[in-house]
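The chain that follows stands alone, in the form predicted alone, written as structure tokens.
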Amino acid sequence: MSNADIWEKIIEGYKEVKSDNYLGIFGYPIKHTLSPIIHDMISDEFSLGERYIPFEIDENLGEYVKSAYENGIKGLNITVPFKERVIPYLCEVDDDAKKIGAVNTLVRTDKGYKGYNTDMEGLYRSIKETGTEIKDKEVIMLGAGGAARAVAFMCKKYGAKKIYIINRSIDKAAALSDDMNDKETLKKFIPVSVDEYNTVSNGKYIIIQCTSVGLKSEDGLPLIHDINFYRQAEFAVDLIYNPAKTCFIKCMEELGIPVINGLKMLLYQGIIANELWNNIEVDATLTEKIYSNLIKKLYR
């Protein structure tokens, strides 16, 4: 099949989407993705001219970023299941990104895509703007999956003390802990089974669930099930956002811990990710615009 054959196949049913500049999405399921509001807001607010496709290909992932950077796609992003599959068809991958071990942003260079991971920053940046800092805390992390490389990073980048990471398989644990660790951060990465949770010593913790467990609305409290676990945060991340209120959610809440879900996160990473496919800087009110527009979009 030939690129412009590709092309054709992927572009099926987005083609009443007029725009000469296009940007997009790749990923299986995709449809519902809510990334098309923050792009293509940001393109009417600086008048770019761009449109934002999301993209559902099936495992043919090299042959669609060869096709996409061939018929000119200025910028995609990358998600599941391809955020780490992505990187042996890049022609550089950012430091961070490389460390992580994933991909969600394609920016166009002259040999090819360049990859980043806006994950990591879009998580510190809805952290920071709630007045919380990761820098010498104590971090504890429910969850050792895709989602939580980028979170354990964030950790290392941002300095916290000491990190967690609880589990049910503690052989996947320890090897996000083993990769995290290093001459620099010495054994900050703690791996625990969730069979011995309480040997984290008591104390007060910044606590971020990284599991797929409150996705649906008959699951509950991820990993581990004792309420008084959850006493011991000081504030509390849950990176799914649908539902905006998990049971992790909700049991901090009635905790009277502060907690955010993962909307700002997604929101940032997409603003991120933007700035550095167009070389601009996102204000403050734009990105509350966008923002008011993802809520009502989502929970209406």
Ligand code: NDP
Contents of the next structure:
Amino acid sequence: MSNADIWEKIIEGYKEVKSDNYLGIFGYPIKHTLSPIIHDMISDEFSLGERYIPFEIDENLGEYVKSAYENGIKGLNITVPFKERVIPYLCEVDDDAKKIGAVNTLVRTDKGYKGYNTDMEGLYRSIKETGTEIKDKEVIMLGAGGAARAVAFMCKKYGAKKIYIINRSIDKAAALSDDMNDKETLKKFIPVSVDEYNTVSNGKYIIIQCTSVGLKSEDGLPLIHDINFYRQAEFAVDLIYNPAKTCFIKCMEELGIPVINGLKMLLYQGIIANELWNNIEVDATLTEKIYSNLIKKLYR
Ligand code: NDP
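With the form predicted alone already on screen, would you show the form predicted in complex with the named molecule?
Full assembly next; the chain just shown is listed first.
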């Protein structure tokens, strides 16, 4: 397929969207993405004339990235399953994204697209605005998949004291810990198998739920079913935002532990990406307006 054909395919179905200034997201599946709400609202507020379009793409990722660049696309988000695979097609990768090993935002430069990871900063902003600090805290991460890589790096970058990574597949928890542990952090990251969760010493923890357990209505608690384990949380996050309240979130609420879901992370990763594309600053009023629209769309 030529680039022209790929471009035609990309905009197929979106012909009614009139703009000279496209942003977009590449992923599969992508139909239910909420990101157009975030970016179209920012465009309207700043009169940028941009339209953000979800592109459900197949395996020809490199060709799509090339075609998007040739056709003037200013910025792209990249989501599952392409966040790692997109890296070879970029002219440059931001240092943090390199260390995470995943890119979710492409910013147009003279030489090609530069890759960033705004998931990590998005999560950090969502935690920080609750008044919770990461610095010097002990963290328990549940999960060691793609999103967990950004979470682990956030813990490292913002100075968490110790991070236990519990995962169904212990090899993945071990690999992620190895990637994050270096001379500076020594053995801050400790992989723990589900069977050995009792080896996590008693204490007060920030618990970050990064598995996909909770997406389905029939899902119970993720990985550990001992309620006493969760009493050790002083603050908790579930990266899942749909449903709004997973079993994990309900459990935290019942225990009286402050907890947030992943919707603010989604919101902030989008805002940070847009700030990179347009060199703007999205203020608190617009942020709140976008957030209420996301809530309306998702939960009402
Ligand atoms: P991955 O597929 O890369 O990882 C999935 C993780 O969940 C792995 O740790 C996997 O364990 C674990 N897991 C899956 N099924 C089970 C199960 N039945 N029992 C126990 N563990 C299980 O997904 P991502 O890391 O990309 O995403 C994880 C979650 O984070 C998703 O629910 C996604 O919606 C959410 N997310 C939210 C974002 C936001 O902006 N709020 C951004 C990105 C993700 P194992 O390694 O053993 O397979």
